[in-house]
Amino acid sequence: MTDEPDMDPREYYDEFGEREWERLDRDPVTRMEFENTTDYLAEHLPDAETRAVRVLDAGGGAGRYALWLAEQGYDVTLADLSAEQVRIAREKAAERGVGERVTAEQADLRELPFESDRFDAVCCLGGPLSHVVDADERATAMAELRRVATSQAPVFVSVIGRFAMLRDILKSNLDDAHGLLAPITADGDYTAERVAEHADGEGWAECHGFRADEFERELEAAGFEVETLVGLENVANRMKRELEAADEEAVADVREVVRTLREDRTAVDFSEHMLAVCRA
């Protein structure tokens, strides 16, 4: 066995830097993730025109969603494990002219530094909860998201899908990482220990890939009422290069199919990111 690679999420996203800001506008598939997510935010968030609405963007990274929320009139607190992502979020908020509406600070999902019942809505988008690999710690993080939300507040959580993780290995890294297929299939855990044992080369940040039933079950165990599960990319899963090379009409057709299927349970399970729309 080789030495374990450094796959700590905090260090990974510190080094990832501006690429996290760029990620959600990088290609047609990542834009589908963002557009489908904001569709559901727009539908379920409280009306910011009639009163001040406080939104937590937990694990908000470089601030793509926080800035969208601020531009819709919400008062946003972004909390992220990575000091570099927090710095970028502050910088982007100032550049976009919404610095007064966005507060960004470093924080851990498992121990949010906010009083209970503080936020009128809570977001945890793009998969930060998937980087809490230990099941007990993930339950703690989910409980924290619920604790800081007011009663009946909308809560939006998206995580990484297990099938997408497997397809990524099959499509892009089979020769070097095929040994990861069986353990990830069994429990969804992508860890430094497993990469050292079963794969050649450096790994991505440690993460847990969800099945749809498992995701719903864990949210309900944390006390959430799950209203809708959404497959944000579904049939476009791991098709970034192909769709980048396709013409606009073809991409538009794929986008419409993804929208049509996004609440289909099979499409949710197959998606790179699955979104849960919940009530606290």
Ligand SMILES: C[S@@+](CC[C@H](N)C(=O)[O-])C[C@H]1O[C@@H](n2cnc3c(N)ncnc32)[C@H](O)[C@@H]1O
The other form holds:
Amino acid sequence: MTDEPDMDPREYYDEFGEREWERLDRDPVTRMEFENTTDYLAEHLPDAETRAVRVLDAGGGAGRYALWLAEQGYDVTLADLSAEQVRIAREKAAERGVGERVTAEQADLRELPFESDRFDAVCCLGGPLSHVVDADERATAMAELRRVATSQAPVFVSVIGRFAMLRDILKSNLDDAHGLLAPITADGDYTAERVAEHADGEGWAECHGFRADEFERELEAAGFEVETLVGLENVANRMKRELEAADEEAVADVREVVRTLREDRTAVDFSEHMLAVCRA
Ligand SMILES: C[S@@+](CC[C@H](N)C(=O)[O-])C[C@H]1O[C@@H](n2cnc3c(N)ncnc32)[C@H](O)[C@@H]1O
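Please supply the corresponding structure for the form predicted together with this ligand (the preceding block corresponds to the form predicted alone).
Below is the entire complex, every chain and molecule, led by the chain shown above.
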């Protein structure tokens, strides 16, 4: 029997280190994920000019969103499973001169160390909930996000899309990994057990790839009101190489099309990351 690869999210992100900080500014497609997300944050977050607004960035990683939020005037608490990501986030916040606005600590989404109703807004962006593969544990994590938010607070959650995950397998090492396609199509779970059984080599961190309807259902079951679903990369999915080679005008046209299509349900389902804008 093949040994299971180590795909534990905490260890994966400890090792991933600074690459997580670079992720959202790595290429035109990851920049679209960031820009489209911050568009919705800017539209729905409470105004920080008239009063102090406390925002939780859960699964905040190296702090790209936390720092952006702090720069907009929010008081940010970043919580992440990985001690190394928390260290990087603290370092980046100090370097960017917003250290006083950002508190970063190690914490698990499934048991957040904060009192109920503590935050005026909650973010969980770039897929942290996808790394909670067990459905019951994910329901607990979603309930935790809601518990720590004040009533009616805006809550922003983005996860990994199942179709994009399947395309990654198709595009990477198909001969070695094609056995993963059928089970992941059925339930979205990319686990160490399955990688050991159906694929050669190392796996990425364990994760669950969502369908749009399923994502909405799980959020509603946790008590959220889902206002909008957004396909953050949609037609630009996995077009990194093509867009890096394209001129600025062409990339601007693609960004515009992605913006136009981003709330289209098919575009949501097909995206690498889908964002839900909710109310607690
Ligand atoms: C792809 S990164 C996204 C980081 C950041 N939000 C962003 O968009 O750049 C996913 C993050 O989720 C964190 N994570 C995974 N499972 C978690 C859990 N159960 N509790 C808290 N954080 C978790 C990982 O440590 C990692 O930093």
